[in-house]
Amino acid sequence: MYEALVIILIYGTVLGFTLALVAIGLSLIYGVARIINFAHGAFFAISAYSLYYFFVSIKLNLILSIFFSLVITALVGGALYRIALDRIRGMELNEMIVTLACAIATIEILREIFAPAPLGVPTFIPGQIYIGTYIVEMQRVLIVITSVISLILLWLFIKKTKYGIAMRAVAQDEDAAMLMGINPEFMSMLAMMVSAILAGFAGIIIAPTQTVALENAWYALLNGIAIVILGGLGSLWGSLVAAFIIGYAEVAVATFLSSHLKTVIALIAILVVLVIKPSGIFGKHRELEERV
């Protein structure tokens, strides 16, 4: 039993950075333009295979096959918000039928280019560490670190910057942030790049400890929308905390029952939380008025 928690604890807490990654970019580009964005989990697999790409069948350096494959990522964000939902912001229906509509077209498009079966990406720093009296690949401390370093980059860049600080007043109050000369089409674009570079660098650094899949981005996309359900739309806070509660209590179902039954949690935290409690950990509860 202490041997299954303490694998629950150290993958629990991979896997919870990663998912927090992906679940922090869907709750921004909700919260800053109201958009329920269905092809985040393509961004997820955009980055993965354009990794493969760079890195694998290229041999480009490291550093510049991650960056190339997060460019690519931010303009593909970009160019669907630009060309598609600009023209349809703010009807919720359009949106999720368009977004689901081009992440099924991304993943078709994956697929014609790159085999489908599975593709495997070498680690990127090689070795193992012990934590008591077991082994954890360096893959996954690197997991961890760059995911710490990439939320605290994302706290700064919210708080700290002209551009973050925008975004957030469109966030607030759109009409008051277009009184202070704020373009809220640009900041909402800029929100979904920073959004799919979020969900891309996600798919990126868990590539070597998994094969690249297309499959990857439905789970990405469903554990993205349970976290940011759990955690409360919009919930920066809340997401990431969530994310850890799906991220330990997927490893824990793997690791008493069965691995293929972990993406059943996502979908009894979408269950459960939306009949207890619809707002979610830390979403505000909406007044009846509101809801009905």
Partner chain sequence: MAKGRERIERLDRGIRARTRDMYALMSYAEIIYLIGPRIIPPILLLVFPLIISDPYWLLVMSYAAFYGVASISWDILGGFTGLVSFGHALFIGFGGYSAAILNAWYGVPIYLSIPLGALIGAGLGTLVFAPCLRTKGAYFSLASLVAPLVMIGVIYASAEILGGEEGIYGMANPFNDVQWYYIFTITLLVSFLVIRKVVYGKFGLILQAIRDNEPAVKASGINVVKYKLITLFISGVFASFVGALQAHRLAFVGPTFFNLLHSVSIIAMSTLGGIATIVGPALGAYILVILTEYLRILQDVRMLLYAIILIILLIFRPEGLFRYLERIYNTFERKVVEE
Second form
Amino acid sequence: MYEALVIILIYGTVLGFTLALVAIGLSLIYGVARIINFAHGAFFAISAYSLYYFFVSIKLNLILSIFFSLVITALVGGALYRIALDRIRGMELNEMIVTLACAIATIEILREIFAPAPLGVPTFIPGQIYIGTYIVEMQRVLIVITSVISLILLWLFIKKTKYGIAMRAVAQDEDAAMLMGINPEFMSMLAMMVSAILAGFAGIIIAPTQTVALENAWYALLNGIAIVILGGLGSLWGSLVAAFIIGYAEVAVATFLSSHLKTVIALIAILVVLVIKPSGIFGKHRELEERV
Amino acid sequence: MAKGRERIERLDRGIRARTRDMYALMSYAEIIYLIGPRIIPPILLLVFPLIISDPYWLLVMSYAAFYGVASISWDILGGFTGLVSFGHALFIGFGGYSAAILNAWYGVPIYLSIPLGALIGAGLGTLVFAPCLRTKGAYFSLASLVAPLVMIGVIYASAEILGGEEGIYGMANPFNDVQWYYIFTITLLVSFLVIRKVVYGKFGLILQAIRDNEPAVKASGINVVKYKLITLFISGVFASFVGALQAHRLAFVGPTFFNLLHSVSIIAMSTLGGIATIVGPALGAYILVILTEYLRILQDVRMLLYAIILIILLIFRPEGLFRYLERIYNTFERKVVEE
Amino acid sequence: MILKIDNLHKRFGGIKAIDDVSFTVNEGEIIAVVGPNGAGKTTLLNLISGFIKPDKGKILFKGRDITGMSPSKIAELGIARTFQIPRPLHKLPTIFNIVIPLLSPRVKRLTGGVGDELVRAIDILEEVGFERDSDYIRKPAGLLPHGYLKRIELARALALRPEILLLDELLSGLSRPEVTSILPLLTRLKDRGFTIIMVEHRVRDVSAIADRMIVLNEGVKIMEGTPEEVMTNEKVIEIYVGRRGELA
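Could you drop in the structure for the form predicted in complex with the partner chain? We only have the form predicted alone so far.
Let us now look at the entire complex, which starts with that chain.
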């Protein structure tokens, strides 16, 4: 039992950080552009497959591979916004269907380019460390460290840089932001790219610990959706906390029951939140928004 | 004005002007104009096996009818009520599994396992989605995408109870291809008539009002959640029914019943045919199923094809095929002699 | 006493939108709730009609506690409301906007389900000032001018055969002739036995028809009294004049 708890703690933390990167991206684009992006999981897959291509197929060095993969993911994110979403902004239903269709198109294209079978990516740093008597691969430690760094970078970007502040302004009041000379269209595209990079980075760092597979895109999306609903749509802090709740819960289910059942956590989380507190555990200003 | 001058007039104009719930037709042209499109497609569908007896095409057309029913049932939710389901496969799967378990394990005869499967499937699906109905539509869409994917995991995990990846085999399949063709096609025609009755009556008016403006309907003293629940169940019954039919037809159910492919196909078909038109989604189903069968190369990239169709349709032409055809049809003209 | 509001509280984040408000409404009265923008008037209506739930306090309708009930349940009991920003069913013809409340369980119960909804809908539309044969009745409601949308709001509320009408800034955005045509209509409704609670920004217009007025400012009830008392109260004048001088 004690052993199981330690496993849940370690693996849950690692998973929690990865999911946090995915979900915060999803939350960010909802917060800024009010877009529910079903293509978010596709970003996760694109970067993982790009990494496979650069790092394994053409044997580029690691840093460059990661860099190029992220650039590709960001460009896809930007293109998704510019080409597809720009024309249908504000039509929530169309936005959702189009992003879902884009996700499917991306995944099917990846299926055509790469083999449909899962692919393997070698670990970025070899070795392992001991936590007590438990062996933890260095790759997982790396996931935690780099996730923390990216989250801090994101925080600095949002709080300190010109673009980050402009983005927050758009999130709060698009019309007012526009009057201040901020271009909401551009900020939404930028948010989409940042959100793509976050999901993409999660796809990259977690790739060596699992296989690169198309299903992961749906797994990432499904968890992302559960986390943003649990944390409250558009609340970044809520997403961070909810990511860990889901992360620990999924590892616990996978440990005690079956790894196939871990996705059940996502559905249960969504349904329970919608029954008890539809605004999510941290969505406090929700009611103000829905004021009639 | 000179008597007897000829002018061109749209064929529907005279009928429109004269009718108010009552049809007072003036010529055979008008009669054909009015009932032709309502009667010819069903007749064609019913005589199809007499013309083409190739079992392969019977199968294809049965599939089209299967998707036709599923798409029509999607349309009551997505088109009329504004609850856009991204996981209608959930109902197909629940219906299929319910019928399979009833028939294969408990020996319930096929004529009971299918309708019971449909009711149980619809009930289960409604239960899953019920929590999403109080909040705004986006939550329903999000949860509906997640639910079938989760069900696939659940089935994989419970090999002993639900057959796992292998699925459940051995349901009764007493019919041949032609009989199955008629079962699916008649199901489609009946579903169409029933659902049209539902959405174009007072009930449907309330659904459209909910889609248009939910707070206004609440302020009108109507329990919106109740209506959404009923609609969800009605929609679920039809989708689960064809799921149950399919389970018997294949004598197999597996996790593939919950596949995203079904859900996405249904959305693509409805959008292509025209959302909120009831006929449109069925039309879209026939077009896409026949198209992907006709061009065999497209089989493997069906998902990609549907995705691209959806993207193009939604970005450039949100009208849908049915509305387009309707408009063309209504411009049929005739010569009239002015008096 | 048909409605009793008891120590109502509602916060949004850090803002006290409604801060300990209590009052009572008698049957057949017109009560005007006035106050500057952001005073909490609309929030008060949303609380009574159940669209938002209070943090604290009670709302009693004919002695029955309706606090926290769903909007449709409250409407069903006989409290109908209009929206400040008209919320017509844009795509449906105007007449169907009125048919919807006629299909509600309340109306079915009161009428026994007898009669054609369309006929009754036209009667109600005529009552609020639509011409019986006008195109507007068949046009999608979304295409109508603002003044008519306000009338649709009122018609929808009336169709419910309520006991209390909650009117949320019915007069705002209306032209002078429109206001002068609607005010007598409200008096007629009062004479027919409706209890009316109207939230208004423009004090002068409603003072002509209101029996009592309640003044809100920043969520707090400043005073309650007859229109004359309110119009001459220094505190009220200060609130209005100090802000924008619309009282005069």
